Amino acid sequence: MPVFRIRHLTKYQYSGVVRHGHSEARLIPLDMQAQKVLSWNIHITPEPRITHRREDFFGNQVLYFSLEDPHQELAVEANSVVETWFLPLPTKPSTRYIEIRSRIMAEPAFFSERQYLLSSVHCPLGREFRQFFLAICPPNTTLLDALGRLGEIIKKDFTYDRHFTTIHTPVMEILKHRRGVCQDFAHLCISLFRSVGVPARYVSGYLETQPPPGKEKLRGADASHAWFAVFDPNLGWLEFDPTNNKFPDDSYIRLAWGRDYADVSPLKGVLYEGGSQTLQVAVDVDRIAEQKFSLISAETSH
């Protein structure tokens, strides 16, 4: 089981003076079935007057902080050490996707999954999405097979293009032009699956930056990464990375999840004054030898 050290540095520079501001950081990885957070810390400059850690509606760890001194630069450095392990795909039969919505709506045990059937900020529903999906996956297709077919289409027909979109580009433009980056492909797949009645959620996180020997470097590995998960009543949540056409393995580190990017933005807030701003983000993900971990403090701090 690999252990990763992750450093995520975010810097804002402002054209004017920020008098004070209130922000939230979702930069503490998830403790979940496929990974364990061994340590974390977040350093903020200038030093906040107030910090408070909480868990949001989706189970993500959130650090609120308040800056009350005038400043023209904000730096947030998140460091964490995370152990991950590979979870093989379930061996039980997958549900036909056409049957999932009726089961979700009929069984009280799946009440919380119903929210992931609805349209959200970045993942609208629509006839165009449903028609695109049905052309690839006939109604008798199982959910696992649908993931594989959709992954092949994105690999074959879509272009990874860092310059084509911003976070505000409508997902319909991604479908029309068949270009985008990992968050675009995740949003598109969520819209497609929700449009045929399958709960789908957005997952943000990281990939290790160094590929295994003899393997090509995965796209998106030099920055934070995004993929999605769908819900099968028989199998539970199934994650899939459409950018790289694969089911996540132990090289993936989960940071947060929600309905779409709006729920998991690593850093967001409200500023008073400050003018225009420039943003710099740097992410390093390093696999560290497990025998060296005993030298690393597991104390959490913020």
Given for the second form:
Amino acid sequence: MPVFRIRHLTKYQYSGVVRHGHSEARLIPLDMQAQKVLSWNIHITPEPRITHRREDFFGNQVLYFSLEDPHQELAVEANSVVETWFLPLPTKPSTRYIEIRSRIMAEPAFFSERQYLLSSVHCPLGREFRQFFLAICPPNTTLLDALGRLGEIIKKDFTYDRHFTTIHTPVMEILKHRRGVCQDFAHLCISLFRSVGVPARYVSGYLETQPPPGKEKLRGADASHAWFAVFDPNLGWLEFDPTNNKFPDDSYIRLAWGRDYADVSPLKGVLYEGGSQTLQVAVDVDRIAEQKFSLISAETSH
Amino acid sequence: MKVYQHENVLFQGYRVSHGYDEVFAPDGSIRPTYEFLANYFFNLSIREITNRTNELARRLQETSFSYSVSYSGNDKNVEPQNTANLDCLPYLVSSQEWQKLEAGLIQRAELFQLILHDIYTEQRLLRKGLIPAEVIFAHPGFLRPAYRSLPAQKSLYLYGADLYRNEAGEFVLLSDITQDFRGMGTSLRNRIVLSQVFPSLYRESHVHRVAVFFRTLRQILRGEGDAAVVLSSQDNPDSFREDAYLAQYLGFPLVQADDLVVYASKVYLKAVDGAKEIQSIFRRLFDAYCDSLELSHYSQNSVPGLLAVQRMGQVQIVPALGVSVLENLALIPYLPAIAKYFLGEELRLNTIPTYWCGDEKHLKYVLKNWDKLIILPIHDSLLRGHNLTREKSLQLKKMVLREPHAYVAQEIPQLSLAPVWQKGVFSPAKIFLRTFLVAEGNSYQVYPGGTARALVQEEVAAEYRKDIWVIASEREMEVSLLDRSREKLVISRFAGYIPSRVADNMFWLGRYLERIDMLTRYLLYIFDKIRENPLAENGLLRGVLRSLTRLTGTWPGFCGELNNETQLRLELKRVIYQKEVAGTLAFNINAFMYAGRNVADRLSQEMNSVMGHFPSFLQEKELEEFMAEADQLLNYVSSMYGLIHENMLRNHAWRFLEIGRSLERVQLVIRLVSAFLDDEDFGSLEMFEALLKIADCYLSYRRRYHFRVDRAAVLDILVYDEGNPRSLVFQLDKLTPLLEALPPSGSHSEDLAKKNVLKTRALLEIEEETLMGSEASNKDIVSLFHKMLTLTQQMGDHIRDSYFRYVELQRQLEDLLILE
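Switch from the form predicted on its own, shown above, to the form predicted in complex with its partner chain and output its structure.
After this comes the whole thing, all chains and molecules, with the earlier chain placed first.
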């Protein structure tokens, strides 16, 4: 039961003066079965005129802030302490993916999951996705198996390439060229699963990284990470990290989820004036404790 | 089926073989509701009806917003307006019938309020399966960021419905409206115009008055103070005109997204004298374009932060952000069950049978009956229409099968028919109806009327509008928006805020009016000369033509190699009609209209109607034809001058207009004189005459100097004559008090503008000797004038910097790819 301290610093510098602006940050981690937020704070410079925290439609924490003094630099530093658990994969049988759509449509209690079957900004549906999926997973494959098979294929056939994509690269291109970054792989998998009738959603967060053997961990060298989750009517939401071909363990920290990246962008904003921008991001994920027992004694029943 | 035919000559060609006839009962007799109206028309001659119909068209043309001009310089600058299509015959409904319809509409509006609240909070309807999830989740109007942001008590202030009347004569609903209330302003305007053209008919028909509806709407928007605005967008010129009309009628400023700004969780209007807090917004801009922070990230100009303000309850937005999810045809099949659940009632209003393709059984039915149904996207009832080609139909089927939840199918309505006046007879037209509801207390009030769309489908399809009249058994009291409350009124001269955009456009309206004036005078002078001699043979005119090019800057123009008559005339036409080129008459008229459209709600009916004549000069004609009517243009300009002088309140809007005019006059005279002095032929009698005539000083000059030609005398009258409204001194002296009277903008530029006026004035004093003497060369004088021109141009910049800085560039924070 590790405890992590996460520092996520985002810095914008503008060539001109920003007169005022409005922003939203989704930088407070989720409270959920696999993790608890022990504390958090967000420092914003310059001092915002208004801040307002709320839970969004998907259950993520959002901090709205408005800046009303002219400025040429914006720094948002989010700090949080999060305890995570390793949740072993459920032992109950997984559903055959081919049956999932009709199971979900038949049960009103799953109404909310139905939105994760629809196409979204970054995750279109289509025959190409369906065919690709069917070639890997015959119809009798269970959802858990399908995740495993897809993970293997991405590990084997797809190249991690940070120079290939931008934030606007369509997921069809990723499928065609078989390269991309974690965000692209997550979007691709979402498109694939939704195209065969499995609800899928995007998860943004962090992953603890290990320094190369014998070296010290560099400050600010960690990064945001992204993976996805699919819904099994028997087992609930199952997370999977296609980039590393693994089911997330206790080294993963979840920040927010939604239909795709567009719903969970960690920081967005609209500025008045300001000219061109340069952006710097530094993330540190530090393991600060290893608890034998949960820090939250009342909630160890998971 | 029976064929009705009436013996009256007006109805000779009127035959209806199926569908409900609004006017005639199946036995051919006139329905009781229409008796009075029919008798009224039977007593009119064909000629008289045609005259009145033309009068309707004329009045609609003259109402404020019947002109349409695009400023983009693309083709089709002047669109023909379909305002002429108001039919002389209103659509009548008896009070009893209307009351029944009202009950059905009110029930529906109340139900929609409950659904709206539920969708954006508990979602019980989804949880219980009363609405299939995709009906909401796949609808583009379901704004997830708006979840739990709507006011808890009342969020659906307006509701509307598209209806028709079936064969049994019952009203049937086709679609619901919760955001796109186009037609509300048109309905009002049609009512006003029709009652003006048929005053006695209107008076004696006992028509329910519509003003009371707008009074309720105004009360809702007004709240405590007067801080309400109508939010619209110029991107859609048609609805912008309608919005301007409504704004003017309601008495609220018409604004666009970048006129508003969010500070400290409140909405402010960028006014000339600073930011003014706004309490409520009558929103005509679609919700997706309202907030680029949370809604569409791609909209360039929006009000970022607006949804956050709605969430915090600091502004009332009508319709609220998020309501468009209810413009949802897929809800229709589920409403009976929802009505039972929420109200324990049956639906009172009939609805056209509608099938949601997301439901498997429905989809099967739809595919089986494909050709008997109309397929519509769930969020867009405007795409109504069937009669698809086979190819299109197959294409549509593919789309439906790919995303069945995004479509519904409706049965084809058997529309009722009513006569419309077309080419001297009444012809049958199919009727669609639209009406509106506004919240009142715990319930809703129905607009007593609305607009009927009448489609004639003979050889050529034509569309008309009919005003809907609800006929009472007794006459009603007059209602107007003027408040009759007995409370003591606080006397005020404050007529609302002046948005910076309004000031900016007023300023440019004045400037372009002056440019049109001088250019028209210039052209008239040239035409006078052409009538005497052809252009090519009129050697003395060449200097005048070259100076025209210098003035307008339409290079190379007449300063280029133009030798024969054809080339010269072509160039003249270019100066008139080539709207893409800055400086031409067409360009200036377009820019003038653009500014005018932006401030249409600030100008009087009369000014708008005079302005409505300008675009007709943009239609390219032969030179001779233009020559014959050009003096008419000058008359319209003079009418504008007269109205500006006599018809406008001396408020800040007027001041900006006058500042624009004076500044432009100063610059035009400087440029005109320079253009002439620069010409090799300057000095000739003809050049002097031309200059004086174009500058509108010829008569006064002749009175003073007879036919003597002298540079100093000309300069005196154009520069120093304090009694000549065209002189520099006159206009400069006018500018100072105008600038002084403006509200403090808090900007340093404001003082700089005033200083520039003084500097220009001082320069004139200092250089009087040079200008009035004979020693300085023409070149010296031109360079002196250039100095003055620069000073006055800076003055314009300073005014812009202090008062028109409302357009700020909005940018999104750049995003970073998530790497690992």
